[in-house]
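One chain follows as structure tokens, the form predicted on its own.
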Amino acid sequence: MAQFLPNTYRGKLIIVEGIDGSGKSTQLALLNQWLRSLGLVVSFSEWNSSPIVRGTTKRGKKKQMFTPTTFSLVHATDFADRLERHILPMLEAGAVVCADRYAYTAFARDVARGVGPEWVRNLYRFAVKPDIAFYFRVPLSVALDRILRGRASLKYYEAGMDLNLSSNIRKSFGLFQKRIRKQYESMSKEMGFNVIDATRSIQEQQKEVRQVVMNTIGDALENDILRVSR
């Protein structure tokens, strides 16, 4: 297991994971809204959003310069900056932090690209262990149908074109997502994911997500989490 640091802060960290098209972002957005409706201070963080590496990432992708290892290092830098500047201060202040993807994304994607699993995990040993980690499980065919119906085009790296899996970008995307899904499945039990059947309705999934949250950190939400001033 990745030796994440324990969360010793007042706040709580909730993260979602899953392949593209799993619906995890929708579920996190709904959870975010619900927690805010309870009067709680909630902060949101998403993968690959640090301003200090955004420009580098954009240029590297545009020129197709990244190797699997350099891609991994860029994402680790992004994660470290967001953790230090945003996630940890909000946890210390007593907020709920909702993160759309966490270190597990690197464990899945980087290894799917051929980077050594132990090396990747060592990169993220400074991370704080989430209080709740959701994994939205969905068949590959369902996820691909959702993505391909909703996108006019696919991007080079998201489709895994750098891996030479196929000259057809849609086929490459499917093969790459299959690799990523395999990594999520292999670490699901090890990492203690709360597995959500993402083929069910949005309402059914959200009901289960909220139940897990209340059963796991309900007392903290009631007594410890910072509340919005009225």
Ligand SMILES: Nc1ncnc2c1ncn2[C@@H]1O[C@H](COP(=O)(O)OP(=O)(O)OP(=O)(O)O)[C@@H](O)[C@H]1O
Given for the second form:
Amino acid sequence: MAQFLPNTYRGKLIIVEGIDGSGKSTQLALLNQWLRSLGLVVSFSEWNSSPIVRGTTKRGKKKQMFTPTTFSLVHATDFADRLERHILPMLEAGAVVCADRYAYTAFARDVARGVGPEWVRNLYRFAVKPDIAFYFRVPLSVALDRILRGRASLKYYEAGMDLNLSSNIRKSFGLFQKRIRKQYESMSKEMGFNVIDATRSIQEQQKEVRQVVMNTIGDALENDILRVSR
Ligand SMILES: Nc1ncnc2c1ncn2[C@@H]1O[C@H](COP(=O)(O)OP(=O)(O)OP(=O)(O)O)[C@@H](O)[C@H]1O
Ligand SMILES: [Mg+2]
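Please show me the structure of the same protein in the form predicted in complex with the named molecule, now that we have looked at it in the form predicted on its own.
Full complex below, order starting with the chain above.
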């Protein structure tokens, strides 16, 4: 299957993955804070945040016009734009780039939507391989609890309503997340994920996350990464 390109830049790329509510953003925000406190230049990139497809995404979602293939292509465009205009230049400059979701999100979600696994992997073959890919593993019930507790409503596509799994939006969301989780589990080894037991407390997980970062790229953080001038 298609491979990512090696990261030959001075900077380092750290990404987080996992089902909705697994605690990715919480952990990445804390990691980001810590790396900055060490005086390192850190840049952040979030899934589906590129201005280049914003209008299309909004319209497609509102009018429920996306098929699994067009939805996948829109996300790949978003990703390509962020990669070429933001992530790669920051890596070249020597920053640590922290990405909240990466191509693996497409591999999990698009395949859960019925897109071919080889097709979607091939689509993202221009991506750079992360130096560390964290996968926050939680049972479905824990993630659903976390996400549904504070949420009055779910959106059509995030709940996978386009797949006709159930007419009940909460039920559909659960069934869709279950499919996505299965994809994450099956690619975990293949992709070399650093698996974090995300059922634990925020502090316990963060301690392990920082340890993994130090063990994996500690040398580079000390010697290669761009520092904020004080
Ligand atoms: N270890 C934890 N224990 C209990 N609650 C947590 C834990 N980590 C995060 N949470 C809470 O769970 C909710 C979801 O966390 P977070 O937003 O970090 O998840 P996420 O994986 O980024 O979700 P999404 O994919 O929807 O962006 C938040 O309310 C957060 O405060
Ligand atoms: Mg998040």
